[in-house]
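A lone chain, given as structure tokens: the form predicted on its own.
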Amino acid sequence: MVKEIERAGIPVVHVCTVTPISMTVGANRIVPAIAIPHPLGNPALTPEEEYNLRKKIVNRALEALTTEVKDQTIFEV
């Protein structure tokens, strides 16, 4: 689905926990997540630390969304 949305001219960021799968499905902008059960968080952290982690991931995804790419790119957090 990511490739089809991109083909329509809409940039997409794929936030995922298993980046090789994103590469296989053809996602152009990939942001690694934390873990399969908690992709955008870590329940072992304090609420403030978890908020900061989530904010960092989302900000990186927004940055990736506005970045021109020619090939598949992983935007490390």
The other form holds:
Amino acid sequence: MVKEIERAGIPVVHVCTVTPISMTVGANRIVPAIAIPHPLGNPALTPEEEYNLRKKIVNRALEALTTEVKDQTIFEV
Amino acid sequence: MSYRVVHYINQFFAQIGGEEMAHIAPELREGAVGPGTAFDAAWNGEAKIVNTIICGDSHFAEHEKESKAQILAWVKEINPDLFIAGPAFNAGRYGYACANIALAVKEELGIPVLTGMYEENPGADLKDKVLIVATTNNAAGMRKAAPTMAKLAMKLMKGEKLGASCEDGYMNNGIRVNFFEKERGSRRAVKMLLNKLADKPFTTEYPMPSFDRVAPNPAVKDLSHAVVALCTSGGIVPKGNPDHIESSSASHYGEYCIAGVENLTPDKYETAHGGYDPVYANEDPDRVLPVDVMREFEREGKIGKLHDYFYTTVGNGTAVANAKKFAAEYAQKLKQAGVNAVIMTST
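The form predicted in complex with the partner chain is what I need now, so please give it after the form predicted on its own.
All chains and molecules follow, beginning with the one already shown.
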């Protein structure tokens, strides 16, 4: 799906846990997430800590969108 | 004396449980478990599964290094004649685990390996590096897959020469072997051309490689004026799943308005995804689709606007052709709506 969005001319960032699959699929901007059932959260944290963690990941995703890339790139959080 | 085999399966095929048990760490058992009994039966005493290793699919994906180290240590100690994994059919994380653990056993321990899965499984990406038998996309294909895998496994254990991929049922691994054809090239080419002209099926002898890669778009220049949309394959839908998006093999996607929605609450949203434990996503759907954070960034002026609609489907055994079609369609809608960038989340 990321590839089709990219093909339509819209920059897209893929936030996902299993980044090798994202590479296979052909995403160009990739941000690693926390875990499969909760990519942008962590139920073990307090609600406030969890929100901050999510903010950090989304922030990284936005950084990825504003960064020029030539090839598939993983933006570590 | 019969050949000794170690078999790798996931929590589901070990009948431990479904997604709620996908977190379990690797476990070593004696003898065959689940699908392993079909291999044992096919080998008819000539080979035998001495141990089965079971690992939860999420555990392998999230703790790949540790899982691999543990499994390799066991396999090294058992020192079998063959390591067989799966078959995984179209289960993405399982296929990924099967192909990667098989590759590790082959490279680190030098033991012959074999696995099986559907051609669209992301694990099949390693088909050039490990031998993968092509299966159907669901476990109903076990009856067909088991004898093919068992036969190929036996060849590997005996050190026999493999037939061509189309003869022995494995995925084309890019290795070319010289041999003499019965008919000469000109005759074969003319036959192929005649079949083509008559709209009859024909098989090319030189398939073109398909590299479906899309070059990255230029970065967003000014985020503070950009409209950013959220999309997901994690199955987030309004509570009650009004469009009945299937929990696996989704046939459509959903488009839902979130104008004025500050955060995805469990009383109004949930996940329709049947391929991961839904407890955490149902407790707080923002864990999959981060509307709460995006709203804060919107208020701060970090982004211009969160797009009024999000697009969602269930990425669980969903055919690649369908996923492609969904996104091609909604990408046009996003474009017409003036969306400048997309965040896609996957579980």
